[in-house]
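So this first bit is one chain, no partners, the form predicted on its own, shown in structure tokens.
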Amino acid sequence: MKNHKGYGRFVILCLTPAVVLFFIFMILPTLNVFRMSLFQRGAYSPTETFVGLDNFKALFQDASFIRSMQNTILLIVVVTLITFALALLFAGILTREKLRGQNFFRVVFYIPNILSVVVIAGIFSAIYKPENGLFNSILSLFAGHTVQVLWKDAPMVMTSLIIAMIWQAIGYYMVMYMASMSSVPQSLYESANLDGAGRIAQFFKITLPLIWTNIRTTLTFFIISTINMAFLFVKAMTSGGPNGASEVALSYMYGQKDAGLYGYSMAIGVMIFLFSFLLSAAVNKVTKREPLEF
């Protein structure tokens, strides 16, 4: 009994600093965001005026905010679908197929994930240059004449962000899926071969179901992180331009704060928080499956 009490005290002693720090630096700031969203206040003014839900009512009449949320949702959907499809495809190829230099490909694919967003933004800004960027040079080569696509202009700016974000994320999730796929017993694939199942059928009938738990976890994590990564890429590459065409919810929130609308920006933060929470809950509900064991 004494040993049990001593162990409990030791656990409490170890957990208390982490719980206190989490409460101070996570819970309290989050609660303060909810509180501040109900007030009207300048960014550097101590004066607060309680306005209730007026900030939230103004949000739904703000065309710029609605556009930023549309851009955010577009990036979440497109980047998530393409990134996960390519990560699963490359992980399946590098895990199942006997290729030379598999470790080399793993390193090459993972390198973008260890680069900072600023570095990646610089790389893609050079690639997107209208005069001598890589993309326009390739297009000019195939077209037989000089092509100058404005990759950061309004019609193409979201596509440019999507390409950069996918390139940055694929390697990380590919490596995670390769680790999961490596744990699938080869005997299952051998039995499937004897039954006449091809590679594609094996991938969808064996590989995907057995690594589904990992896919669910990474999918939720990726959707939440995409909201933050979208903000970083926008700030580093486009600053929300041209004319707000690439503005996302978080960058718009910071813009409103810099304009002195502190309470209004906190209301945007609350909306982003609720959107992230509800989206994560919906994804978990939709992707819920009975776990398979082998």
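The shown structure was predicted, so the numbers you read here are calculated from the model rather than taken from an experiment. Note that the rigid core is defined as the largest set of C-alphas that superpose within 1.5 Å between two forms. Residue numbers count along the first chain shown, from 1. What changes on going to the form predicted in complex with its partner chain:
- A displacement of less than 2 angstroms separates the C-alpha positions of residue 281 between the two forms, with the rigid core held in common.
- The Cα shift for residue 28 between the two forms, taken after rigid core superposition, is 2 angstroms or larger.
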The other form holds:
Amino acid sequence: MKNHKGYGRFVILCLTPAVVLFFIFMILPTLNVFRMSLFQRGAYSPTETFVGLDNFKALFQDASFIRSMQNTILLIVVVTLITFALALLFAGILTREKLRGQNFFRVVFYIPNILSVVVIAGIFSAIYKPENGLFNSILSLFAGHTVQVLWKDAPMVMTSLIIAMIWQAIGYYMVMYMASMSSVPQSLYESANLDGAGRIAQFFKITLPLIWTNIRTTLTFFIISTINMAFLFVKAMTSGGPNGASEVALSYMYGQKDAGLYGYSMAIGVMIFLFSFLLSAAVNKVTKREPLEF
Amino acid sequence: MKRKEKNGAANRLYRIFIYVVLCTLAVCILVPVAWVFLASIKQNSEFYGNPWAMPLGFYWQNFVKAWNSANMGEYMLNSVMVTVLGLLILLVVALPAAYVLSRFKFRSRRFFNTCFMAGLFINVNYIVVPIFLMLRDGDAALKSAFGSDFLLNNLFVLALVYAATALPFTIYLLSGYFSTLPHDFEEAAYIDGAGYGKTMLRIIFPMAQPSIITIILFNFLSFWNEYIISMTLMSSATGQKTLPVGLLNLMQAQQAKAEYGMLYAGLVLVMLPTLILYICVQKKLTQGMTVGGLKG
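Please show me the structure of the same protein in the form predicted in complex with its partner chain, now that we have looked at it in the form predicted on its own.
Whole complex next, starting from this chain.
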């Protein structure tokens, strides 16, 4: 079959469009990110001058950049911890207990994941509205007087982002863990029951260790995607404001591009790339366990 | 006996507690979405009172205004075009490539497989700036050579970029499916005298239908909802825009003049297609997730 006439030609014909598209729009720009971080480029003319590591040197003295990295790390830690804890907990409950309307809950919890971040930003701007937003009106109900929390002002803006991001992510991860938890054999729980292990012990001693590989992979991906989602949320909800209080690394990079500082912007891109790469390597290392099989 | 009873009571309490927690979460998700739908038919004056009040009537004028004066109709058409074009390009390009990469033996196969796998880790948000600059330089070159440019502010180019950035994930998913099929199908087709192309189109692709549907679903959602690339490549103030970008502009304009009803009508227009699709295929989507679980 291999010597069949046209074998090689068929392979080339099928592969070429994909390779060309992939090269032009993904490989080339990726290489360009690294190359351009060493250059200074005029805002309107394509002339570039080599500046070596100057962009990076400037970066470490840039207070706005450091703040944007701090915000990114804050979002990664808080959003990841809360989302994973809640998603695992709810998935554990939904798969272990025979509840009515399981399917209904699954369908509902997945909804935020199919909405555009712009739509979510719109929904949350209604929730956070200072005069008569949904949150403030609920708070007023409990407090007995009119509460006017300024959700998008400097002290609260990161909290507001965290709430929105968890709202968006939790369902997706829950549905995913439900799929992997349901593959844990029922017999293990039955024997644990006979041994007198309670629900909580079963969750920590059986469910979690057995799906640990899945948790590990998703954790790494979640961290990378949080860097990303933080950008999408900030861009749509706050544009980094007020006064850069909610700026995250990628949105700061994008802002520098809008200012025409392309080389500098790409140096930020390289830093974020290195950061996310090191972080996922570290997470991978820390979460390493002997894989269990069932 | 007594112990058992106590256990039963505790059990019931635990179940009630679970239901309460789950319902709270469901309410947290459903209420804001439902609220937007209700708000989209409220009159503007209703937005200054209690936010929990039901709409006084069906004020369809919001949708008419959003569709016409906020250009949502035009943006919707653009979004439909970009999404459909992007999906078409993606399928035409990715299907043959995935087929060849998973079932044919040739020297550089490992290399290409590794490349596309590595592509899974390239984040679109990092490379959007170089893509923009590349297209702008291309435009400048075209302008000096032919006097007209077409790379930026072009729906077709946007669709092409969408398709290209979705390639690694799509090829990864399809290759996984293709490599599970037994080779007997092709052998039989070759013996019957069918060429490679015919075998691929008539025999293999029809069998891959379930995974093709999964791919269309996932990429429909990501193309329809995407806004960073679209905002960057379609940046001309007067040019065409996709629906999420149009909505974002509308939201930012809201801070100056308050036309809440129109804004929420715009939100409904963006999310309605995805919600309808989701309700139709929710089983497939939540099940297909286990294969697509890697996509954050």
